[in-house]
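Take a look at this single chain, the form predicted alone, given in structure tokens.
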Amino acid sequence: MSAVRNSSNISVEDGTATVKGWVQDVRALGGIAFVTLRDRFGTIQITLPKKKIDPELFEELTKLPRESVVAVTGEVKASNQTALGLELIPTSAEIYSKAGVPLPLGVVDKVNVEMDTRLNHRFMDLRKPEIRAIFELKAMMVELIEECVRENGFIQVYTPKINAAGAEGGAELFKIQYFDKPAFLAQSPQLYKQILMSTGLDRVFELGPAFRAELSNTNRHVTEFISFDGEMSWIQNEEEVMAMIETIVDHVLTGLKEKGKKQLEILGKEINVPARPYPILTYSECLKIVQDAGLPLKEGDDLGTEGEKIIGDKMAEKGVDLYFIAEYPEEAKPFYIMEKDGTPYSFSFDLDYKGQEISSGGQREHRYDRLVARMEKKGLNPADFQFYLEAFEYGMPPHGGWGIGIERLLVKMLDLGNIREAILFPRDPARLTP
């Protein structure tokens, strides 16, 4: 409770205290009643012996609907019947807000509620400790990411979310009207973080929203998510980028396992911290695995959700949760990825976690002429990307980077069934409110 967050700050000798929160439960047992009051930090029992407290106060508190918001002042007493080891005998109360009846969904009731109902009444859903625990862990995860990248010399940047062109050349973009011009919501900070590599800001990262206009209604797709992007200069190859991602992910998993003990216990979850280095599979190796499993893919095809799952199951048999898939066909990758000369492959990779891609990255093409040639090969008009290409005309170091979907990482870490579980107010093709 707010007033008793740390039980060492309050004792029987303190005499009185005021606690504030939501009425979780009311039990009237004749001559005595109990009100359970809840806030972010837990619950406390308000004990109402009918003959020892003001009759009006007894009536007022015992008639409150569940989820009403109150402040209760009273005498603190030790109790071996409560989880806190304390109870409060009330002397006064202030009713801030009475809850309507019936509730749109229960907070402590052990009843399965459909996802749509939960999301339609998200404010109530988030009152559940196990739901709040997910977002407390998400906040810790972001703190750990920032801690690790800063320790490794990265600086935080913020790139525009209203753009004139898409990083992937127009696919999956939300078109908007920007005054008298067409514009698009950013699907990635890709072009801008590459531009920054020409400035001397040689290690940058960004945590911000990204938008994908995919008409996908699955448990793993949403139209707005938080992307963790990094870019680093002076690399020799894409393996340096992979090593950096591995360092960051390991730091997050190790940190959450320790700092998030309380939340993990509430959720009944454990975090496994895989051994390093993470295995590296090639696209060709993965293609053979899925073909042997009966999936009719051919060279150059996207492994897809089903293919990723087959590979994930295969790796799970070996006790491996996290692994890289490298050397994708260059045709399957965006124009900014560097081709592997003399082969149909590229210096690219994905990081997969329990059978699902959570990150994509690679070495970028930093040579101006080759970058323009790749654009043209992809059917793009270089003139549409002049603001981006100019940075490559006047001195661009070798560089590479990655993008990680924060929510996808959290979902796989906690084995959640739906990415919407990891977003406060998710957006998908069917949901624009709340």
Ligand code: ATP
Second form
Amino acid sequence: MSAVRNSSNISVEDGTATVKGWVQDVRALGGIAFVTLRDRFGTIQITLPKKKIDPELFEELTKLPRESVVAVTGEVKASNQTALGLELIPTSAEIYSKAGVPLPLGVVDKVNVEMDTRLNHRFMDLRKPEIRAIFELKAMMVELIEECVRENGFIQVYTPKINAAGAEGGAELFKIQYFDKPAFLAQSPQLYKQILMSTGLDRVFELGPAFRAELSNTNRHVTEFISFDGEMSWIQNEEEVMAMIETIVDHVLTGLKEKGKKQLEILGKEINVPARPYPILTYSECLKIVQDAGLPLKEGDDLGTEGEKIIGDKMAEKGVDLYFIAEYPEEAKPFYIMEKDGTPYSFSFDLDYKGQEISSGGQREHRYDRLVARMEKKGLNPADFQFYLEAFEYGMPPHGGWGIGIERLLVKMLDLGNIREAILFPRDPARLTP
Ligand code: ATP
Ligand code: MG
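Go ahead and give the structure of the form predicted in complex with this ligand, now that the form predicted alone is out.
Then the entire complex follows, led off by the chain already shown.
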């Protein structure tokens, strides 16, 4: 089977092979015709010398519309004319599915197609090897993440995606009808992974969908993304959490550089693995840089897209791709983050990659009274969070954690420009199909 190439769609016996795939191209040059057949692993050339082939078969194969799906059986010959070093002279064929004409989108045509058109016909877009390569790398990324967290004692968990309350800010919740009650799609596993810290499952991770009703149309926000969350107990400070993320991100970058060689080559990309430890900037340092660059931000403000970009450019000048921004004002962070007493700051951080936030994390407030006080300060009603708060009333260890949008990591790693490139079927305010 794989005697000829790394493909499940070609089988060879005694010099006779059957190949299955999509008809990428048909070229008829009078006495000879060529059909290029494509599958997951590449292309093979079918050569049809008119005189040596059954006329009906010749007619059938050379008249096939592009992108039809066929099985072709024939004789395998060495050839120095093709990339594979082989060609196939057909003796029979089976047409599984004839493609319509014209195609909604070309697979090999070198024309610039709008992102919207590509996404509208995503199945066709994904026939391009360089598009599929992104998702092969994404799958490898998930494998590498899981490998690294398991090695570090994290247990994989699944928390509910239909919830009674959100953790990350009211405006971004998708409200749904849950029988006779209102409910919300999970913005993050935040509340549940924290509850788990009270159980003895003291290191947990989850890779699952997160939903945000963000009515903004940017190249880094979608309404559904895959969040990689981790939470760990018994920490002394948030730096232990930062060290863990750094270990994981480094494992992913190093691993993909090696495992994903073929896909990176198809994409024409290289992965830069930054030196460790990643630099840590404080919020205050960043605020000053951003203000000096002319942005009218004041103490307590979020750095924002523009601010993050300014810091990213500054770090790029120093050859730094990945860096932490730590000690955000407590005001800019959610209720569950621990305050740094006697200061306006908190034990929180973001991890930024080339001028964009890819992760937020920190040490959590594990003391019941302080947690309730923080909720009230943020204008939340503790009664709405009773199921969560209860876990803090009967013995909760100190803990901290992070959330990383895996598509943001992939986009920055491969310089894809738009988060939609890293999602098979992206969801945004304007897109609900395919
Ligand atoms: P941003 O300020 O960039 O919108 P955030 O601070 O609101 O992000 P968090 O609540 O900190 O996001 O979520 C943790 C991580 O989840 C982010 O660092 C990011 O990687 C990812 N993420 C959050 N919102 C989105 C989104 N709408 N689309 C894609 N990824 C997202
Ligand atoms: Mg954040």
